[in-house]
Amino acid sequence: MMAISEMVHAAAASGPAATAVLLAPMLAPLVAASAAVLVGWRRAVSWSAVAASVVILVSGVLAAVATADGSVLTVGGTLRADALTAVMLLVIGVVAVIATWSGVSYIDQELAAGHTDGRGARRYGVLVPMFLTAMVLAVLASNLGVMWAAIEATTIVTAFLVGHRGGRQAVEATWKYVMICSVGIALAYLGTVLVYYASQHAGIGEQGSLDWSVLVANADQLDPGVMRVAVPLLVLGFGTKAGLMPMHSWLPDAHSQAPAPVSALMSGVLLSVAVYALLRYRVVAVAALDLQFVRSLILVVALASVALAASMLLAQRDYKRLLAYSSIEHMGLVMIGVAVGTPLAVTALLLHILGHGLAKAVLFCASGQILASEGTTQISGVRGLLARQPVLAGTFALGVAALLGLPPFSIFVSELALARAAADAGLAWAVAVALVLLLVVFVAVAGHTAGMLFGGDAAGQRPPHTPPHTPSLPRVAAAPLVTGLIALAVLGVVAWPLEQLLDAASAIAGTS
């Protein structure tokens, strides 16, 4: 504990250059979503949006280079960068880079299909950079109440998002991914305001509240009744936006009907916020309780949910409820790695946060041009699309490669080290079970992803329904792709870039 209270009371920067650092981040993507209200649908404000992202991108580079040192930045008391923090910024900037700049191909194609016209395209302008908008706010945020009311605020923007489309199908999906989120968040509310409570008895100012920071300096001192019953509840709320066991069940169908960027940024992005969420409680709750009992609830919900998803994935027939599935199993490898908590833990599970967030990227983005490719999502209606589209099956198998672990990619070094930490910690009947699990889930997604890359119908023609002559991936949907493979490929054979960084905001959320 004496680590974090040092890092939590390290030197910390304020003045124009940290303003600039935690402002430009958020209000990019405002000014992104005005463009498309004033202007209307022009391929200009598409590109708008990844200018957007490129500067979250950039904010997160140079959040990495200040923090990395163990700074920390502020603005007002209100915004607030630690390490860990420029780890979940450089998530949501380069996945972000990734899918809008797919997202420009997307609309384009919509708009030549008849799927939308201008007036959707212009909806989609605007929810997108707001959406961005949301997640940044909620890892800059130094107050928990304001990191709780901005992962709602992603609720809210995202439903109209996943319901893009229209449709029976889209509208239902919309609203169970309403209903169990509110029910969730409202879930995480009640924790957040019990952790309040907790924080006025201690005595703890009005204003210091729910600041983390001062939560965890004085972490010792709150009621550990009161964060007995928070801490569950947390847990409960916060893992439904991260898509976990027992609350899941709203994460296959909205992906699947949620437009593929959107899909893109849900999976490789969202999720994790809400896992960063629960990383910043873990500190305090450990602290404040006794940490068997911590790790012993994440632990069953991680498992749990690597379960299911292998469970289910073997039964798939869709592809995009197939990469939906496979969220939840990566999701719950993370949250083995938050359960053990330990330095090495939180390193490696910030490395495969951002080794899925690529890898998911670059599957969902492409996964929408085999849905204009093809025209269906079924994995049986898929055939034979090396030999038709090389270039967009290669990217495909290579994310689906990346996604399951195998070398020289990012999230082969991630899952060895989380291997590694849950045995050091004592609990390598945890890693045993996740690994008979993760073969389970290898032989499911390279079985369907085999079928869809080679095979072909019974009669060894492809599908009825496929178009005679397909037409190949255009470069400015095939770049996204190749950048992100070649990101995930970079971040699993060189350390260098994030070692510094990792190993810092690990010494803020770890505990040994």
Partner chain sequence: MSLIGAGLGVIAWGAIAGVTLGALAPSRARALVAGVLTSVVGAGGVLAGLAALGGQGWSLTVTDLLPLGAMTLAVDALSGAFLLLVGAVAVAVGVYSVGYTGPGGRHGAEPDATSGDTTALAGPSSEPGAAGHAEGAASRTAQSALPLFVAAMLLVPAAASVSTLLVLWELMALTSLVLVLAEHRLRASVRDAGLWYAGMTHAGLVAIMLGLVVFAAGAGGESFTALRAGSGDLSPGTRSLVFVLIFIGFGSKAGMVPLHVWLPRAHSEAPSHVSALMSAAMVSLGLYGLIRVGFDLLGGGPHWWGLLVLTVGGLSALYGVLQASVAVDLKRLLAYSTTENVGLMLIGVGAAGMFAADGNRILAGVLMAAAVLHAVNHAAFKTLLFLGAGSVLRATGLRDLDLLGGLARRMPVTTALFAVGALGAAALPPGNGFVSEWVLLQGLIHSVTATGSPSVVAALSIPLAVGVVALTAGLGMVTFVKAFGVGFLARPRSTVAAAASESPLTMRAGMFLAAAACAGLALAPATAGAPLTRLLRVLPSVRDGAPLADSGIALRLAGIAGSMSPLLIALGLLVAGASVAALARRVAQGRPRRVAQAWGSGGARLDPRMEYTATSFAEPLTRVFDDVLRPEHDIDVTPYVESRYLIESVRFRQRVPDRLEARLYPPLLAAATRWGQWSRRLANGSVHRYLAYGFVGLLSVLIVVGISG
Contents of the next structure:
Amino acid sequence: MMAISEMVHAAAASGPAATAVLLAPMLAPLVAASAAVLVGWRRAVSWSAVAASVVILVSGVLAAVATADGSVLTVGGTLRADALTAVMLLVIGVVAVIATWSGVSYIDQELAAGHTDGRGARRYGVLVPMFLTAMVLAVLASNLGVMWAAIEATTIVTAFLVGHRGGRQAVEATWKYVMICSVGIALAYLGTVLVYYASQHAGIGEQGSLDWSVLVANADQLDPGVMRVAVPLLVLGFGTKAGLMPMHSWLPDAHSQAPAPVSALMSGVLLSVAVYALLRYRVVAVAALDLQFVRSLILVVALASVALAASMLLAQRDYKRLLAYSSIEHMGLVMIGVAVGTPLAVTALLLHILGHGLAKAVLFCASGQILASEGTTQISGVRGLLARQPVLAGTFALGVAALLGLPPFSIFVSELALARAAADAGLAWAVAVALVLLLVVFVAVAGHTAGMLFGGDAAGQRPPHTPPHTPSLPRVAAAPLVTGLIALAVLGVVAWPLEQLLDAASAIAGTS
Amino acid sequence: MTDTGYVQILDLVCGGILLTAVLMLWRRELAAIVRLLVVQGVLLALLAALMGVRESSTELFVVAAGVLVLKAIVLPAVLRRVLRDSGEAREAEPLVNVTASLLAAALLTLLAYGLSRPLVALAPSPTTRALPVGLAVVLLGFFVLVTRRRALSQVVGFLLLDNGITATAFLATAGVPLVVELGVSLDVLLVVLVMQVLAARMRLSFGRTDLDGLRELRD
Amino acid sequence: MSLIGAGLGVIAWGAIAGVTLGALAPSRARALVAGVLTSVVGAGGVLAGLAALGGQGWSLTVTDLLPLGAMTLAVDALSGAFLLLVGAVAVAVGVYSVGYTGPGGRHGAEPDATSGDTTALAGPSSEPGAAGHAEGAASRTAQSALPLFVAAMLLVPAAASVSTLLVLWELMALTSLVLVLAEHRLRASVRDAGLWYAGMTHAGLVAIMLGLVVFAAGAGGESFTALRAGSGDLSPGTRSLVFVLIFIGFGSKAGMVPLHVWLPRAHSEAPSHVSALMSAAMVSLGLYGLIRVGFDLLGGGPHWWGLLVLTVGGLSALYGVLQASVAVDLKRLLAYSTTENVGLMLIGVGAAGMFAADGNRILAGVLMAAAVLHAVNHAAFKTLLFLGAGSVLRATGLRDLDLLGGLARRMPVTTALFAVGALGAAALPPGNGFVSEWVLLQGLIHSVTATGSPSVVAALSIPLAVGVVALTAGLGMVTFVKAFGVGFLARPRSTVAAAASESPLTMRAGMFLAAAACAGLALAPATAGAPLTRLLRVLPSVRDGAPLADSGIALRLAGIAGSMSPLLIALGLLVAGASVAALARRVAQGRPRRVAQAWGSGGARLDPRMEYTATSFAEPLTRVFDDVLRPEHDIDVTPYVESRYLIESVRFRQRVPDRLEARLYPPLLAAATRWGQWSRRLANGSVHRYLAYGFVGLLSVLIVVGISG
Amino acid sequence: MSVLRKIIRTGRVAESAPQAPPASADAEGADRSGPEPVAPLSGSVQLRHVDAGSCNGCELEIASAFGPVYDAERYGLRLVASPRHADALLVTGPVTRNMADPLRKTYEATPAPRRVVAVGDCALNCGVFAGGHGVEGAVADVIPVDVEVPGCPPTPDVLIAALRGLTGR
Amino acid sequence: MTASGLTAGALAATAGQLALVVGGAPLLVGLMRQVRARLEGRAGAGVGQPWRDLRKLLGKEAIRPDGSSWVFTMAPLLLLASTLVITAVAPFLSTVSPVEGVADLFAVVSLLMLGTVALALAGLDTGTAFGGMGASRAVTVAALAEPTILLAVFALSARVGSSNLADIVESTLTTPAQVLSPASLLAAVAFAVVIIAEAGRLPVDNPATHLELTMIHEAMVLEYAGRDLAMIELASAMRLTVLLGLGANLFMPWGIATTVAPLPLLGAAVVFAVKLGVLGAGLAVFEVFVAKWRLFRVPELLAGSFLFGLLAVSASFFLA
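Let me have the form predicted in complex with the partner chain next, following on from the form predicted on its own.
Below, the chain from earlier opens the complete complex, with every other chain and molecule after it.
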């Protein structure tokens, strides 16, 4: 580990090593995508996506090692990586590994079941790596405009992934997804334009700048009047992609229709990338505006999102939508951390993003397997799963436990730290509201999943349309899920590998 | 060009943009709405060119040419194709009727004026004084999105929204950096293309492009 | 390395080994491995607890564990008491579980297969398969969770920071939940029990977490040291808020009314050895939390804190014992009895708080000691009772007292040991429960003389508290006469009960350990004097107390007049009984007792259905407390078709629902359901509606910004 | 207070005890059947009354024997509720078929040493019911009888005299 | 206290009161029956009749019902043993005792309960409906009586600052005016009700009933015979004696010896016997005047006495 650290540091912050570390995660998926374009869906092609994900993860690790001491890697003027970026790279890498890994068997099953054809599989093989590229670009871009464009690009790339299965519902979900997200992201663009406008008049120079580090350095010069209009637009706009109230509505539809690995990627990473954008903007906003304004705005959005998720979870009937609403809830929690914004809060929310990404990746992939074996996404259609499919149901149960914030999984630790940070910032009332809502979520989710998991193997109770279930989870499908759970548990217990990096990241994005 | 002449032309162009936006709200024939979109695209390109003259920047002329191609030619062409395929010519019953829509448009324009006060205050100039127009178009576009039933109308609403933002960008900052501008334009184009594909699929699955049919996914 | 450190090391490594080996061991060895490791982990706790009570102190901070905080552990005498308690319970349970989760037994069966049947003698006809059993408490998951659960419980009292405490607290909740759900395949009620438990425990966590983060925010740090130092900086309002919150939170884990609803469900549906762990050990950790935060970290508070705890404690004690006295399900009965005993502990803690606020530290010390002592005693006898109930369940597959009976001759060891536990639980001399209730009553009755002129509140609440304790003791006696008398004595009331056989050696050994603890606590409580004094030193507001003067065989209270010698009473009973027996033997001159058919008024035969059942036994009490219990009767009269005056059969059923639960929770759940159904309209599928949400949101934000700017 | 007045006005109504029958001391008591009073029973005899099919005439006499006037209790006699507590069974009436088994069970339930007192003619020889289709027989046909008290019904003083033979008082 | 506690005199005092209670308890029952007989216009069996009954029972065969367990045979032993322990520790003759500090009022009350429980379990163990019924009723009554008795104890001990029996007696001796305090009077009433309930006297239970359905105590012992029954009868008589003796000495301790000298002890024994005789006779007279209550009116009685107990305690708080 030390050797790598020295190697990376030996190369200058913007030397060829940095270039390799920052370019590789963007190029590797493109290679995988072009492979799919050329040869269609093959085993090797599917593994190449996994390899690309591993590349992202490895460069994330390298970037983390390089930036944990607070240094910055840059490539030209366009790509830039600090500790915060490294954390996000890690999140993307980890979730992508799990999602693409389980995607290997997922598409095979879909093909076998006749849900998709060779064209669909090829499209899947092309679009998924491109999706990864777009997200990597979003976190690596030093220019906020480029970051915006990359996030918008994710919408376009994923549009046909959401509609992968075809049919009325797929079209409907895709239309809503594309329409709502485009509108939302357009608002974010308007906000970006206004920030640019403010930066032009902030003594940065004639041309102004959308470069984040430049903006941060001159944030106190930005005109508060303009920023007061820009910040709500940005919150609303990126909030759309993050699945926050009031532009959250696309999320349950898209997540429930997309193929499981894509849902995992969207829920686990895409939402977080949007939050990442807001986190970047928050630093600027807080310096330009008063803290109270930013905090109130974000807090209202965050709490409203958690409340909405809690309400919708209560009477939920579809387990994929259940997971989707749970994503809204967790993004709401993360946004509470963004609202608080102290270093502890930022550390906590980053860990939360990582934990949530892992848990959701595991859960969506597991739910894909459940769908494959039970033939329905209705909660009431799945009964006594633990008795019939112990491994699959076990991973699902543990994933739910993690999602509900039970130790040893890291979400508990990050939620606790979020609560502490908020209380320290004098927002105990918000903690109280959030915790009560979390209790509702807990009861709702636990109640729904308990029905799915527990109970005897009552063969007579199963609805007639279910196909004869596969006897047990194939090993290639189980391995990524178990790996994800183990990683989640380790993250919740051991502080050592991440603590320094998270502290460095919170020093970048946190304001006390 | 003299200052007064510039201001007059600027105001004229901006007025035209707002007018086309309001007309789009008024008209029900989809073909007419697409024509209005073409007009608005041309006006936007004119605005960019005007700024290019003002700032004597060749980059802006390039942008103006791009805007003209994209907003006045390519996108309307795509929309016409959708229109032709679908064979549905009218936005028959908007969720909010035309009278109410026009009243709402008035209110939204007022709101835009109110909102842009701090924006104008930052750097008062003839250009920035026209900023409310951009914001008003954004709000009108959003309004169209919310109230129009046809798939095509929603795409139009999205484009209106986008035009509003483009106008705002030109008026406030004389355009964002080129790389961003390129990204944005590409994105918008792709979004519209995606929507065209979707509208086609929608017609295949649902038989029409009335968005009220899209209500199967619900809680 | 200190003994405490060694003990905690044993706990940690034992738990890790337990999880690993429990998961890896072949199914034949699994019960043995898990049981032994559970006992080992428990022994680590006993070791650490004894060392801490002996006066050692210990602390440790591991920064590499627990992200965004640090694993901070510290052990003092207060921790020691609960380490010892939990550890000792775990040792007994571990030994017991080897047999309980081993092959054989009927405890995997549907328990109520025959209860609804009019022919009580029918019994479950088919032998429940061993397969069902292997998937329940003996499953890989349950067996590897057992040592982990014990370790989490043991580490809770050692936690010394908010994060550490909460993580371990939740780990304890999760592992116990897994264990509660162990038999989910066998009975549908297990899932409900698990859900109630999960929900209530999470509600408790919310309260605790909120209280502690507010506390930590006010005190400026999350380690207990910082909290202790900073508690003075909190405003009185914040202090009270924190106290009320943690009281609710820890109280829900302790099973106080009205947050007790999970207890009768989870304790009766969990495998019996798990019930013992939960009821005896985990519940008392709620008391630990209350004492630790309320009296150590917050350092005590105003008079009304104590009154609040006292009131809730009194209600819990009464309500718990009332429900227990009419319960028919043996494990449900024991669970309600837990609520009762927790109520008694809370009465002690509450009264201690009141007197501490009045400045009477001696009395406060006695009462606090009574509470802790009662927790220890409760742990001992409740372990024994649940293990006994488990033995019955294993032998018969039944929890329904109405179908049991006749076990005294078929399971003599279990019966005798259960009797020891029941004696303790009934708070009768020479049982161990009596000792702590005695100390509690002593503390309460001295309030008059000790406080000089007591406040009006005290003058009204203390007599009521004495009345409550006394009524609780009386009803507790009824409860356990019923449990023991109906469950174990007389003739069997069903065929399965008649076919019962004694439990395996390890189960008997586990019960014997618990019974030995009961006996030790009953006969030599004075040895607890020095440790209890050390424990009180931890708590600033009751620091001066030395509750039990260590005076050999007699139990003397320090500072107030009161003494009693359980050992001599037991000895007296033994001597008197032995001499009477000897006399009777001389009189009998070797004539044995003739065994004759029971006198049935000359009737032809005595049917088991003529025996008194638990329901009929509790009938007078049900009538007396009609207004509180509101039993539900259900009478089906089936006439012959020929005439409605000719009755073919009459069927009478009585159910005593938990009225408090029925009043409080269904409306809450119904409201949640209505809320959920209403909010489904928010996502009605219309893309226009969705966009409108955004549009309205945008406009309102912009308007607010416009106006405020 | 009316009760108190009544008590004072009534005073003692028990007649003075007649001479103790010589039977206990007199071994030659030829006209009396029945055994010696058993030493352990001396001074205290608890009776369990079994109505094996009586017409209730004997019951009336038994009741008045234990009433204030005859006051059988002063001789150490007492009626009890359980045969387990009893030393002697007081059996009346012819033994009906339905009562034969209960009578046997009651006898079985009584701890030794035990005595059976057959009270009234019916108990001794079925009286007017002899040969009735529902009648099993006399008491002696079912369980061994130790003391016989003839009469239809026997008067209380006869009854008490017989029972005093058991208590020895 | 402890130094003098182990003297021969103190031992003699304890032995004396044990002998007195064991020997006197059946006589007290006999006396009560005799009083009752006289009031009913009968001659009565004589004061010694209970002893005659006991002697006879000891000579008789003991029977154990089929299906019962060791509990059935142990219960009489436990009942008698617990009563003996109470007898030994209660201050009947002298306030000085070698078993000073072994048991206080709470312990005594609990030991009484222990006896009740033993008998109730025995009743259940017989497996008959009557046994179960008696057990159910007995423990119900006892459970409801316990709060009252403890509150009465509380009222008495609160003013002394100790629940130690000897302390309470001594305190009353030194300040006799306390007896007439409201707290003390209320407590006395409560205590009297409890004695009636616990000893199974009218109107709670009729010791002379033959009707099983109305039985409480008798129903539990229906299966006992011979020496087991003798033990139970003796223990019941002793419990009545002990309860009356406690009542007598807690509220009217005069005559009790405060030393262990032979003469005061002898005097104390005489006074104690007289007190019990008077109390027993009074109870018997009272019983002539009342009929047995329905079982479900008994809680009313106990609730009433509970109220007295509570008032007594409150009085000791407010009027102390």
